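Take a look at this single chain, the form predicted on its own, given in C-alpha cells.
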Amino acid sequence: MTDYQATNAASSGISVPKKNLKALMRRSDKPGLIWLAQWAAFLLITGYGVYLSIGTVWHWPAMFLYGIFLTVPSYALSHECAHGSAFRTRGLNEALLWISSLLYYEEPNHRRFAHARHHTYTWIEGKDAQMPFATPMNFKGWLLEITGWALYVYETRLFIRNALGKFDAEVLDYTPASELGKLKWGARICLAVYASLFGMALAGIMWPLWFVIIPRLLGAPVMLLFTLIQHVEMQENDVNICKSTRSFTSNWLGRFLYMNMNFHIEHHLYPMVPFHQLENLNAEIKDQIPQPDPGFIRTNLEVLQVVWRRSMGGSTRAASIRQAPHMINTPDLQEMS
C-alpha cells in the first residue's frame, strides 16, 4: 500500500444527517464532572478498603479491586481527554489529560499525537501509531499485551528518548514540528514523577506504593484487556472502519469504567462525539452498523481461545465474536479438501 485514504464514516459508507451530528457533538462539563465524582467516590470507597486491609491477608486483593477502578478510568479519561471531548473547558480538559496520562503511563502531548494519527489510520500497517501488537496475535503476543510489558517497555523506552530530544521517526512523521519542545519537556515533566514516586517509596514512604505503583501494575491487566478487543482479530489495512473495529456490549460498570467506549465503531466513525453521547449515536446509525460483540468477559474468553489453538496449530474459527476471514484457519477442513 502506497497511497494512503484515511479512515473514517466517509470511507467506511456511514453517514448521519448534519443536524443530528452536529447535536450529538456538543461539548459540556455537566456530563464529565459527574463522571468525575462518581470516579474520585469509586476509588475513595476501595482506597479505604486498602487503608483497613494493611497488614492482613485482605491487603493485595484490597490494592486489585483499587486498581481496577484507578487504572481502567484513568485509560479512558486519558483518552477522552485527548480528543477534547471530555469536558467543554480547555483548561480542565488540559489538566485532567495530564493527571490522567501520567497514571495511564503515557506523556500527554504524545497521546494526543499518537491517537491523532491512529484514528486517520485506524489499523493500517506502517500508518497506524498505536498498533501495539503483530497480527493475527498468538498466546506469546496475548501475554506481552495484557501483563502491560509491551507498554511498559515501548513507553519507558520513548520517555527516555523524548527527553533527550531523539525522536523517533514515526513520532517525527505524526507531531508537528512546533510541538516538538512539548513532547521534550512532557516527557522530562513525566520521569521526575515517576522517580519522585520511586524514590519516596525508596524512602520508606510507603503511599505511592500501596496507592499507586502496586494498584497501577495490578490494575493494568484489566485496562488492557478492554483496549485489546478493540481491534484484535479484526480486519487490518482496510479504510472501512466496520471491519477494522469492533463494539461490545457492556453493563452499567464496563460502560462507566470504560467512558463508553465500547462503542468503539461509533467512536472511530465520529472520534469527536463526547463519551456521554455515544449510546445515542449509536441509536443514530446502528441499522448502518455490525452488531456488537457479546461482552467484555466472553470476547476476552473468545480472543484466549483463539490465540491459545493458534499457537497450537488449531482451528482460530471463534464461537461468536467477529473475525476479519484471514484471521481464520481451520486445519481440519483444509485436511479434508
Given for the second form:
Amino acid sequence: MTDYQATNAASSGISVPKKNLKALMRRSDKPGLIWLAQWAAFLLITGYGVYLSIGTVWHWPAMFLYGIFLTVPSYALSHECAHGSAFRTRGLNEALLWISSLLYYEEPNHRRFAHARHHTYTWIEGKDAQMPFATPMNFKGWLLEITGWALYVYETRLFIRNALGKFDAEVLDYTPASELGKLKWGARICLAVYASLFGMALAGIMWPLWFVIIPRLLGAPVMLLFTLIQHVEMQENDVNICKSTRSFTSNWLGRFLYMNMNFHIEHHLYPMVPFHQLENLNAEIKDQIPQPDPGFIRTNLEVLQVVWRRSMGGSTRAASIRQAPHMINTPDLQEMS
Amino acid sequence: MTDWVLACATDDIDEEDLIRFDHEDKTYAIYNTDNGFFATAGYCTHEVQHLEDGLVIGNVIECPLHQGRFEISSGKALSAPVCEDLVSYPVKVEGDQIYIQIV
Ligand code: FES
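Return one more block: the form predicted in complex with the partner chain, after the form predicted on its own shown previously.
Once more the chain from above appears, this time first in line as the rest of the complex follows.
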C-alpha cells in the first residue's frame, strides 16, 4: 500500500513520552462501572418520569428527556466498547458493545470495523468509512444529519444487505473476509430484536414504544449534535488530526453523556487511551494541539449559522469556532488557528 | 537456515512493555512480560501499524491503532479487528542479552 499513512499522533507531529503514555493507557474496570451505575441512575430517574407522565401532557417532554439519557450515552458507550477501552475485562466490553450498539442502531461487528477504518483514514474522502455527510455542509445536509434520517436510511439498508450476505464493496474493503459471517449473523440478530420490539408495540404492549423506540428517536438529534461537531467544517484529506478534528469544551453533564469524547483530537491522536484518562491526556499535550472550541451549545449554534448562510449564499465564516480555510467563502481566508 | 540474532539487552525493555527491533529488511517486537521475554513480528496483521507503541496487558499486546489484541507468547489473534495471528519467534536469554531465532 504505497499511499498508506494512518492518521494518528505520528502523522500529526504530536508526541508523548512513552512512560507517560503507558500510564494513560492503563485499563481498569472501575471507572467504567462507576459510569455505568451513574447512567443507570439517570435512566431510572428520567424513566420514572416517563412512567408517571403516561396519559398526561408531560408524556412527550418526559420521553424526550429520558431519550437524551438513553441515546447519547448509548452512542458513547458503543464507541468506547468498539475500541475495547471502556473496561479492562474484555467480556464486559463485548456484552456492552452489543447492548449499546443495538440502542445506537448499528450492528456491533460492523460498528467496530467501520470505526477502525475511520481512525485509519480520519476524514480522508473515499477512505474514511464514517464520513456521513457531504462537505462543506449546507442546511439540507444538516437537517438530514440532525434528524437522524441519514443514519436511519444508511443503517437500515446496511442491516438488510448484511443480513442477506450482500455486502457493499466498502464493507468488503474494511472487513476481513473471515469476519463477514459475524456481520451477517449480527445483522440478523439485530433485525430480529428490532422486529420483536415493533411487534410488541403492534400487539399493544406499549413499554417498548414508551421506553425504547420513541425516546431513542427523540434523543437522536442531541446525540447527532454531539457527533456532528467532531469533524464538521474541518479539513478533509489531511493526515494531521489537529486539522481534521475538533475538540470542544463541555460541562460535566455533556462530558458524562458523551464519555469525554469532547476531547476528540486527543482521542484520535491516541485512541488506546480510555475515556476516563482523556482529561489527563489533554493536560499532557495541550501545548501541542489547538485550543478546544467554545462549548457544545455555542459550537453547534455557530455551525448552524454557517450551514444556513452557506445555503443562503452568505458568508460562511464562523464567529469563533475553528474552520478549515476552504470552508470560508469570504476573500480574506484565514489560516486555521 | 535459522539464525539466533542478538536483539537487545534485558534491561532495554521495561516490565510489561515492548520495544521495536529492526534487522535486515524485517521488523520485530520484543516483549518483557511477567512470563518472560517473547518476540513476534512487528506489524499488526490488521492494517499497517507497528506494535511498538501498543499496550502490554499481562500476556496480551494491544495494537495502538484499533486496539486489536494478540496473545504475546503465541501470536494468536484474540479480538477484532485482528483475526490473523502474528508470527512469533523463539527467544533465548544469555546473561543479560536477548536473542531471537529468525527463520
Ligand atoms: S492495525 Fe492493529 S488493530 Fe488495526
